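Form predicted on its own, single chain, as structure tokens, below.
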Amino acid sequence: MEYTEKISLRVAFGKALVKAGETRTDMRVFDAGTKNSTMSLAFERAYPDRFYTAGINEPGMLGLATGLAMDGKPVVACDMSVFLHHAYAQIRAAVRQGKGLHMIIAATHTGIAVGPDGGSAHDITDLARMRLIPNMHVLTPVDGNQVNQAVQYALDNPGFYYIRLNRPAVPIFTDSDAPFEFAKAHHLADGNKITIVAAGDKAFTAMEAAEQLGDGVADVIGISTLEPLDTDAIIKSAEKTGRVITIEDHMYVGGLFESVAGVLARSRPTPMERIALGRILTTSGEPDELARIYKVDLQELVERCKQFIDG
């Protein structure tokens, strides 16, 4: 697969904040003592009078952010994903204030791609938690270009957003000039034997798998908006191929697999497989090593697709 460069989604996020801040002088950015990790430090350096730190206090950060949002300002609250567990009640309370508020929650260090930070830092249930909150839009950008576009879209369209970001560098393969299409899936490869639905940075893995499977085999659907999901694109592809496999860096419970399975169960029952984390507690290791151990890597996807097609 060809790509222009690699960049971590969290690094792209820091750059996107700075770029947005040039014109969005009303936006405010919060962090809970993780600015070196979330890369919100870049925004602090550029616009120190619009940046706030709550220290190691996620509930406090969300409370402060909600207060400014209620005053009519768009706010971005940044944190490492696993620490947002501490503020789930405050996030739900913020959303209950009504659709007039404008809040973006940016979570970095998601999934097992966090790697050597250790299993206690691997957040593999964040999508499930955020999908449960009414009116929360869950965004899973596929590369650095899409991170920038997603941030711009979220700032231009008031509401509640959760943006999922990773730690390691991933290939940039989308068009930097293409607008972010909210609630629209991306048709990344054309095939008629199996549908691969991939969330976030696993979209590139899905495209690599399609290349290895050969021309015309895999229909690849990239998901950059998990909630609300583009049900029409999934149903259309399932009708064409008759087989669907999902891949995500997340527990299968409450994530992409169950989202897609729910759509197909209601509208177009289709045989399915999944590449996802199980209901497990993960361990420390390098990202590629962990992907192999937990079988959410390219090799596993290719082999499972072949078995599914042949079976």
Given for the second form:
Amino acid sequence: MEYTEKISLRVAFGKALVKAGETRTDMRVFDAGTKNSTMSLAFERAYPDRFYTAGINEPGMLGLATGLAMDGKPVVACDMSVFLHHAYAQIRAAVRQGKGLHMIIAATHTGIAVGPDGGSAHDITDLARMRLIPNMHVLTPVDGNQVNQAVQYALDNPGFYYIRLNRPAVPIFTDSDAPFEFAKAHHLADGNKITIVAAGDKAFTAMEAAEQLGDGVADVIGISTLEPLDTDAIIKSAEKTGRVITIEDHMYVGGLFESVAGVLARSRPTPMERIALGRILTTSGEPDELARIYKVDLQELVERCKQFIDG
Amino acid sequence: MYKISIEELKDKAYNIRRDLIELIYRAGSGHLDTSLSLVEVWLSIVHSDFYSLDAKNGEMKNRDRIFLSEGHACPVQYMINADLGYYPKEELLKGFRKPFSPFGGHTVRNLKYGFENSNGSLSIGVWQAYGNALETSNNVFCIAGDGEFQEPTSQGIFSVPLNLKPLGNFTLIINRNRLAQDSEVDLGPIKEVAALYNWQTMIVKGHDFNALGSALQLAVEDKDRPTLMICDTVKGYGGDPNHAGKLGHHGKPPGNDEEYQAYLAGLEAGRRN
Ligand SMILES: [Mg+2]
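Moving from the form predicted on its own, what structure would you give for the form predicted in complex with its partner chain?
What follows is the entire complex, opening with the chain shown before.
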């Protein structure tokens, strides 16, 4: 796969916030003591009067952000994903204030890609948790350009958003001016034998796999909106290929696999495979090393696709 | 101090209590005891001279705000807002705790009706209220229970002047009726803790309109610090005297006509005193 640049989604996020702040003078950004990890620090430096830090206090941060959103401001609440476990009740309570609020929850350091910080820092259930909350839009942008576009989209369209942003650098492969198409999947490669559905930064891995599998084999669907899901794109591709495999840096429970399986079970039953984490407690290691250990890497995806097609 | 006389306030308190007893008895569920403990506190806020509201335009930009964090006390909010003219009382009597009505078992945010927040698990409203006060010049009051301050997340609010910023337009009212759902509860050194974090703190007789009125005045006059008002109240005040201030009646409506009459008799006796 060819690409010219790599950028971590959280770095792209910090830049997107600063850029959005140029025109959106009403937006406010909150963090809970992780601003140099989530990169909300960039926004604080640019617009110190529009930034709040609640200290190491996730429930308080979410409550404060909700309260200010209730006063009519669009708010962005940033944190390292795993710490947002503390604030789940507050996120649910935010959504219960009604659709008039405008809140974006940005979670960095998602999945096992956090790596050597260890299992206590790996959040591999965030997508499942957010999917359980009514009216919460769950975004998993696929590269740095799409992070920027997704932030812009979420700021332009009031509602509740969760944006998943992980730490390692990801190749940029979408056009910088391609808009964020809410609830629309990216059709990233054309093929007839297998559908690969990939969320977030795994979209690039899926494109690499398609290249290794050869021309016209894999139909690749990149998911940058997990909730609501582009069901038409998934059903259409499944009809064409007759087999579907998903890949995500997340537990299969409640994540991409079960989302896609749920759609197909109901509308177009199709044999499926999954590349995802099990119901496990993870260990420390370099991101690539962990992806290999837990079989959620490119090599695994290619092998499983081949077996599935031959099977 | 108030827009109306103390006598009128006392009449309102009597009528609100009578209506609450009837509302919750007829519904067969609801937190009567907690609601009765907050009648004077709530009336004092909304009838204070300084308090800005428009019942015909609940979304008015420059309104003062009450966040109810101990959401099970919502019947008192519902009844007082009916009295203020946000909606007819009949609508409340018909819809209380019924599907899709604006008067559910806990409050759902509805600015038109004067309901500032959908309340959630205890402690959540306290933080939302403080966040709501961050960029407005209007007054924000938050009403919380004393049991609610067993939640460590609630106690954390006292550190905001240090960890976030002090807000002079914020008043936290703790309804100190000394009872939680399943046990007695003691706030401990919370007042001292708040003072150490540079809150204005006060302890107020929570059924005394004169005391409440002056305390609220002090709260809004301090433009530099948030205020903690610990209001000493009696759970079930003005109802059945055999229940008032005693454990075991949390969320229990009068169960039959005899118990209902005992509440009404207690109300009448209280009025004569
Ligand atoms: Mg209590």
